[in-house]
Structures are given as structure tokens and as C-alpha cells.
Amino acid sequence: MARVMVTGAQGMLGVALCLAAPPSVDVVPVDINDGDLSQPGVAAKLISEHSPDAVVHCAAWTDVDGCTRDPDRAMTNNAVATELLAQACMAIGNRLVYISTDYVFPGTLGRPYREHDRVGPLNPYGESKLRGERAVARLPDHCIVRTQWLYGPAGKNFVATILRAAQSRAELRVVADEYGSPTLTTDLASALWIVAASDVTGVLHLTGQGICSWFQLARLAVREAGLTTRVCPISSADWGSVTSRPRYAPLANDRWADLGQPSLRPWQEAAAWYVRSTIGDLVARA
């Protein structure tokens, strides 16, 4: 039986990524409570007591406004973090899959990214992800998994944002100049576990099917969930954040077909599914 390590456990992906697991696998969950992996020794310390024949990277600062106000901090809990794991793991030669984001491309191509386009992250989230990426490449036996605008039963996210405020507002305005591919974290769980068992080395990128705005998202949220509250479009500029975003990132998953692998689920689909499923529990929180 293979033993994997999954940090950031206790998070929306690692919860879905620990529930996934197949039976051949003895999952190791760590999260902050079993220490911080910014600090050295850490890591190192936690794959001697566990002994995994490898790990899947989870764990991450994602707030992104959060990280563009605390850059130092986004680069110790998003890049040091990593660096000091990459290099617990490749003393003892472990397989790293690490996690990782559109946020590492500027968002000006006009077409979705490949793997091998040029990165050129806008914000400090970015950078620190992207640092993150350059430290678990040096490994031989690694696997940098890229996805993005991720949202699932455990943890905040988007869609569950969007359907809490939905109960008490009349009109819910949404930045519809933004635009990737919604990924549902139960889908991308079941993907990374046929990754970690791989030898699959290098760069993935692994998302749902199709491309929308956030205004979209909200918008087929609302209805899904039977709601009559308005949607309205507004620009990113209208929203007024602090940080500077990729306007146009989706994620082209075309290594993953050339794998011979099944595509996860089109957002229109997951979503609606991930919606009709949970609202039950959104409206009794909201």
C-alpha cells in the first residue's frame, strides 16, 4: 500500500483530496496544527516520522488581496514553505506534487495557457506560487499541478460567496472581464490521485471543461439555486481591488489528454451539480 502525505489538509482541496483517496492508498493528512512547513526543520521532520513514498502539496496562502497586502508573508507560507518541503523531499527521493495556479501568467495571450507559455505572474500571489514551482522543478520526480478558481463542499470559495449573499440582497455585481475555467475540487481530487500514482514529471494543467467570467459562474449559481436575485456585470475596474489580476488565464488541459486521461467535468455541469447539492447548507449558514 502506497502512503501518501497530503498537506494543507484541513483545506477545501486537501479535505476533497483525503475523502478521494482509493483504497490502495494510506493517506497521511498534516496540516498547520502538526507544524508550520515555513520553518526549517519541519518538513524534513514530518516525512521522517511519516515516511511517505510521496506528498501532495496542498497547503497554501490563497488569499490573494491578503497577499498583495503581505507580500513577505505571501512569500513565506506560499514560496519558503515549498522550498524547505522540495528539499525534505529530495533527500530522501520522494515524489512532490505540488499545486499550483493560473495566477503565474499575466493573462495577455488571448488564448488559453499551455504548460510551456511564458509565466508572468501580476501580484504577489502569483510570484510566491510561481517561486514555489522553481524550487519543486529541481526535483527528478515531480509533478507541478496547475488549476485554477477552485470552489467544493469544504471551505469558502466563489460559489458559496456568491449563494450567501444572494439570500439577503436584490442585486449581487459581478466582474465579467475575468475569465478562466471553474474547477470543482471533488473532480480535481479524483484527477490528482490518478497524478500522484503516475510518473508523470514536469508542468499539468488540470481544470474543468470551458471558459467563463465570474460573472457567469454567479450568474448560472443564482439560477441553479432558484434564487431571483439580479446579477449585474461590472467591470474589474468597477470592483476596485488591490490587486492586479489576469484578465484572461484559462488553463489548457491538453497534456492531460495526451495522456490518454478522461476530462474532469464542464463547469456548467460541476457547478450546477455542486450547487443543487449544497444549497441546502449555504441557506441554513447564510
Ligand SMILES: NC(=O)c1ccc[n+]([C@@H]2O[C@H](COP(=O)([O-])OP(=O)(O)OC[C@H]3O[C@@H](n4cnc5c(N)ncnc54)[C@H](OP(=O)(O)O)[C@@H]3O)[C@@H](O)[C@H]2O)c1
Contents of the next structure:
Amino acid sequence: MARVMVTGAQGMLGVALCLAAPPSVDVVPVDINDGDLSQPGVAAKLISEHSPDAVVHCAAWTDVDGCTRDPDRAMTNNAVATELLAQACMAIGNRLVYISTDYVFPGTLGRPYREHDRVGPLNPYGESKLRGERAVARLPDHCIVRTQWLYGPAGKNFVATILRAAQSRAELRVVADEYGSPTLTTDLASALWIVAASDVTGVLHLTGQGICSWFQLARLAVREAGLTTRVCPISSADWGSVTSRPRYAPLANDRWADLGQPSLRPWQEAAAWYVRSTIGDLVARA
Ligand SMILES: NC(=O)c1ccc[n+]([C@@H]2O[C@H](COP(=O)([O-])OP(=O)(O)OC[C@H]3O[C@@H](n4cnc5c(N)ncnc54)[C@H](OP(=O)(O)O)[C@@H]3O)[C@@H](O)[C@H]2O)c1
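To test you: the structure above is the form predicted alone. What is the structure of the form predicted in complex with the named molecule?
Shown next: the complete complex, the earlier chain at its head.
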């Protein structure tokens, strides 16, 4: 039986991944309560204690605006932690699957990014994740899975935030000039188990199918929830975030298709499923 350690196991993706584990896999979930991976010795201790065949590294500081305000903390949590984990994996020779992001790209190419397109992060979160990628790439048995715009049943996410806000407001203003591919954690989780068990190395782009703006995603979510809130498009400049974000950074999933794997669901289908299956919970918690 393969033993697979999942870091960030209590996060949005980590929870989905642990729940989707095939019966043949012995999952070792770890999170910040088991040790801060950015501290020397923590990763090495976890790896030597559990001797995993593979690690899926989901742990990260994902508060993008927080990373902009505190770039040192972003580097510590996302880059240093990943470097220490990669060193620990190198020592025992296990496989390391690292979850990365479209934020390693500047979003200026005008077409979906392929795995070998030139990177160029616009913000400290993207820089810290890219430094993590470079550490992971030194391992002989690694896969860097870049994904995008995650949402799902466990954890804070854009779709849930929109639905909660839509219940108490007549109108919502949502950014309409940033484009990507929304990705449902539960769909991604199933694909990640295939990646973990495979010998695919290098970089792999994996997202939901299709491309939309935050505004289009919000409009679909509100409609599927049966709410009448008006969703109004605004520019990212009008929103006024502290963080520069890529304007157009969908990730082309061609390599995944070339490996003979089925695409993740189209974003509209997955988002509609998520809204219909969680709206009851979201209303109860609002
Ligand atoms: N969310 C997205 O839209 C998105 C898009 C593309 C890629 N990704 C990548 O996908 C992965 C999963 O994202 P997610 O949204 O599921 O993240 P998440 O919900 O924020 O979960 C991350 C988990 O990692 C833990 N963690 C943070 N720093 C740690 C450290 N130094 N040591 C040990 N544990 C630590 C967090 O604990 P605390 O909560 O206590 O800090 C949290 O439980 C991340 O690598 C992220 O960069 C996310």
C-alpha cells in the first residue's frame, strides 16, 4: 500500500484531497498543528517519522493580499517551507507533488499559458510560490501542478463569499477584467491522485475547463442560487486591491490531455454543482 503524506490537510484543497483518496492509499494528513514546515527540522522529522512514498504539498500561506503586505512572511511560509520539505524528500527519495499557481505568470501573453511559457510573477505570493517551484524542480521525482481560482466545500473561497454577500445585499460589484479558469477542489483532488500515483515529472497545468472573469463566475453563482441580487461589472482599478494580479492567466491543460487524461469539468457545470450542493449550508451560516 502506498503511503502518501498530504501537507495543508486542513486547508480547502487538502480536505478534498484526503476525502478523495483511493482505498489503496494510506493517507498521512499533516497541517500546521503537526508542525510549522518553515521551521528547521520539522519537515525532516515528519518525513522520517512517516516514510511516505509520496508527498502532496498543499500547505501554503494563500492570503494573497496578506503576502503583499508581508512579503517576508510569504517567503518563509511558501518558499522556505517548500525548500525544507524538498530537502527532506531528497534525503529519502520519495515523490513530491507541489501545488502551485497561475500567479507565477504576469498574465500578459494574450493566450492560455502552457507549462514552459516564461514566468514572471506580479506579486509576492507569486514570487514565493515560484521559489518553491524551483526547489521542488531539483528533485528527480517531482511534479509541479499549477492550478487556479480554487473553490470547494471546505474553506473560505470566492464563490462562497459571493453567495453570503448576495443574501444581504441588493447589488454586488465584481471585477470583470481578470480572467482565469475556476477549479473545483473536489474535481482537482481526483486528478491529483492520478498524478501522485504516476511517474509524470516536471510542470503540469490542471484547472477546470473554460475561461471566465470573476464577474461571470459571480453572476453564475448568484443565478444558480436563485438569488435576485444584481451583479455589476467593475474594473480591477475600481476595486483597488493592494495586490497586482495577472489580467489573463488561464492555464492550458494540453499536457494533461496528451497524457490521455480526461479534462476536469467545464467551470459552469462544476460551479453550478457546487452552488446547488452547498447553498443550504451557506444560507444557514450567513
Ligand atoms: N486557493 C486558490 O485559489 C489557489 C489557486 C492556485 C493554487 N493554490 C495552491 O493550492 C494549495 C492549496 O490551497 P488552499 O486554498 O487549499 O490553501 P488553504 O485553504 O489556505 O490551506 C493551506 C493550509 O496550509 C497550512 N499552512 C500554511 N502555512 C503552513 C506552514 N508553514 N506549515 C504547515 N502548514 C501550513 C494552513 O494552515 P493555517 O490556515 O493555520 O495557516 C492551511 O491549513 C496551496 O499551495 C496554494 O498555493 C491555491
